[in-house]
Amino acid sequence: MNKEVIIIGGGIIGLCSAYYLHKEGHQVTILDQSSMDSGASYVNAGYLSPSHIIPLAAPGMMKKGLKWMFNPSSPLFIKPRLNSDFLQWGWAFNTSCSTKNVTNGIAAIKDIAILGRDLYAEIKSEEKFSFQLEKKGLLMVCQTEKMLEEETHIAKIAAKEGLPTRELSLDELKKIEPNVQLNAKGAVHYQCDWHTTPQTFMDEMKTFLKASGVQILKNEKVVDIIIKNNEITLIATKNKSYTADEFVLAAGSWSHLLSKKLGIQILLEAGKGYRINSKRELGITIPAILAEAKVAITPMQGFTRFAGTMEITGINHTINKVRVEAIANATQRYYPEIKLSSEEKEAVACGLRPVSPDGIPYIGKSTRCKNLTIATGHAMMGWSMGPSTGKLVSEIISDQKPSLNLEPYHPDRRF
């Protein structure tokens, strides 16, 4: 049966969610509080990364946190809040960061990850999209021995779980990175790893929706959700009102604020993360992330991106020049003939992820609101999920089987 669907959010899980509900033939409206040409589904590093199988709350993660708060260049940084709901996040994060969570993670994130990538060649080739999709792989860049020996066991693991890894020497680095001088003991390429340019897909997708019937509104805050028999009845901006059949609240870092009009508790921080673009020719062709720094490097159509930092600080846009400057100087140690410009510095962007305690995002319907499912949480995944996400929403909606066990992203979950 056909519904009408109210999206509330129009990041690369709502525009995603609207694409599968669209091709079941639902009437689909998305909603979103802003203009919908910036934040996190535009500054991030453009990887489909089935690599990233570790989750962000892993053994070691908060003594590492707790080190890195009296550091504000550090890859990683939480400010303590004496606010309840940052508290109870941080204790969830605290008791997440365990080898049982790691263990469940694994599996979790590997599944919808690799779903997203491949669906994203799916629908290039389906719509005849044209946006960037290259498959050479990420590297992981190290610069000690004891690093490399870290991420060569990750990619152990990785191999366990069928994704293609090799470690590379400084020389074999150099071999297939042969235009850029490179400051490193060697790497490991995730040949399962491709990236993309997000710009180019957002607006691709947009404008696919727009021609489709998709309804997509901008500058529509939602303000009030009012809820009868445990069902939405009716949504309200500042604008208008809004009734449907179901509902996805796909938010993003936003989501755990109008959850709380629902009575339902979703425990969600923003991560913010910064990006810097140069258009100069530097010759890097392989996406790579620079391990000890946490820097992500991506050549897209046009430019090179510099991207980093998590820092757990609240929502807010405010650019912390020493965190910029962080990613910069980095990219100089490792790549000594990069230096990126005030000009370039100047333009940064950044964008907040939604950072859910164990880091696997919440997708599902909530026993509170039976007329509403959940998708958001996916912290540094979410371009990586945002296709296999919108998938499984419209899998939900339509009462058809999903892709993949739901059980670990259900977003009544206890931590």
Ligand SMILES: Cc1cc2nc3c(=O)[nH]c(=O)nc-3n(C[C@H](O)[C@H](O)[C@H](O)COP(=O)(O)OP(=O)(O)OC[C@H]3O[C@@H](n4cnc5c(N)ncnc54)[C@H](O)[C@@H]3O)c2cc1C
The other form holds:
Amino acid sequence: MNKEVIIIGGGIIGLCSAYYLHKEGHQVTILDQSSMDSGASYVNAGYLSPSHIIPLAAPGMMKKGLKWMFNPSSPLFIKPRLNSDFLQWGWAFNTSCSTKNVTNGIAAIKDIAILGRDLYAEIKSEEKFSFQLEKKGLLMVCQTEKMLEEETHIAKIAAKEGLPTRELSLDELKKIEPNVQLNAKGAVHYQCDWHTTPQTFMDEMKTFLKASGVQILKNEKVVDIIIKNNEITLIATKNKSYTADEFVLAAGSWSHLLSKKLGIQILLEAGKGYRINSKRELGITIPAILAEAKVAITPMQGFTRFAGTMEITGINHTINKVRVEAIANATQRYYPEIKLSSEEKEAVACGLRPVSPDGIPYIGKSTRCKNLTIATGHAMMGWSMGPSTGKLVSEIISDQKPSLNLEPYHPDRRF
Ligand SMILES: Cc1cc2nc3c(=O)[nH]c(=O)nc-3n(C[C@H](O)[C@H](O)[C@H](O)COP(=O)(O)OP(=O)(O)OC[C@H]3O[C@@H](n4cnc5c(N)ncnc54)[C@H](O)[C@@H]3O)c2cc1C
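Write the structure block of the form predicted in complex with this ligand for the protein whose form predicted on its own appears above.
First the chain shown before, then all remaining chains and molecules of the complex.
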């Protein structure tokens, strides 16, 4: 049966949900509080990276996070706040930093990331989109022996999971990336990863959805949700109220603020990250993560992107110049010839990753509300998992057998 569906949030998760719901014949409307041209789904590093199978909440991460709290240029910064949402998230994150979470995380993250990656290719060929989709893999570039050992260990875990990886000496690294000087000990090459230019995909998808009859309403902030007998009866923006058969909550880092109105607790923190673009010809042809500095570099369509940091400081878009400098400085430590200019750094932009405590997204229906599908909490992997999440959302609403076991993503799970 075709249904009327309202999606709250038009980032990658909202757009991909709209795409698959529309394909199933549903009548879809997207409401977004912004003008839908900035934020996490636009500033990300564009990686489709099944290689990232280890969740952020891994053994030792809390200790590292505490140490990094006192370093203004560290890649991870958690600002403690006396706020019950933050305290509960912090407690759950700490509990999740365990071997058990890593084991569960690998299973939950790998399949949805592989499916997401492959669906990008399917969408591109079916809709004749022209967004960049390159299959050059991802380099984890290491400057120290210790980091190379750590990365090699992770690569072995990935290889056991069937993800093709290759260890590279500095000479081998120079051979596959010959046009730029590199200061490194070696690297791990994940051949399973692909990359894209996010803005192009977002623009093509919005154009396609509009032309297909999906309503996209910008600057429409959902401020209230009315629920009766476990069902949403109405949602309200400042100007209007809306009804529908089914609703999707894909509001990224804001999702928990809306779910609270339904009595559904989703533990979520915004993890701010920055991107710097350079339109100069820099000679980088293969995406690379600078392993010690946690900076991601991507050769995109017409520019190179430098992205990094995870600042857990609440919902804000304040630019911390020290961290922007840290991204630029790290780049120059690994690529001595690349000095990002003041203009490039001034044009920095940021976005908020919706971070669940265990690093696993929330996808599915809460028992508290029959006609709401939650799709958020994708943290560092939301770009990779966009199409697969959208497909799962559509399967849930269309009462079809889901492509993946939904159990690990249950929004009612406790930590
Ligand atoms: C620097 C950086 C690099 C990254 N690199 C990668 C990468 O290489 N690969 C990868 O897989 N992932 C990456 N990510 C993560 C990925 O970008 C995010 O996980 C993903 O974009 C989240 O998408 P989303 O749709 O859930 O949220 P968003 O893109 O934030 O979209 C949510 C939307 O909801 C709207 N909204 C919120 N509240 C309301 C409301 N009340 N009413 C109406 N609308 C509302 C917002 O305006 C927003 O448009 C990166 C993120 C960052 C910041």
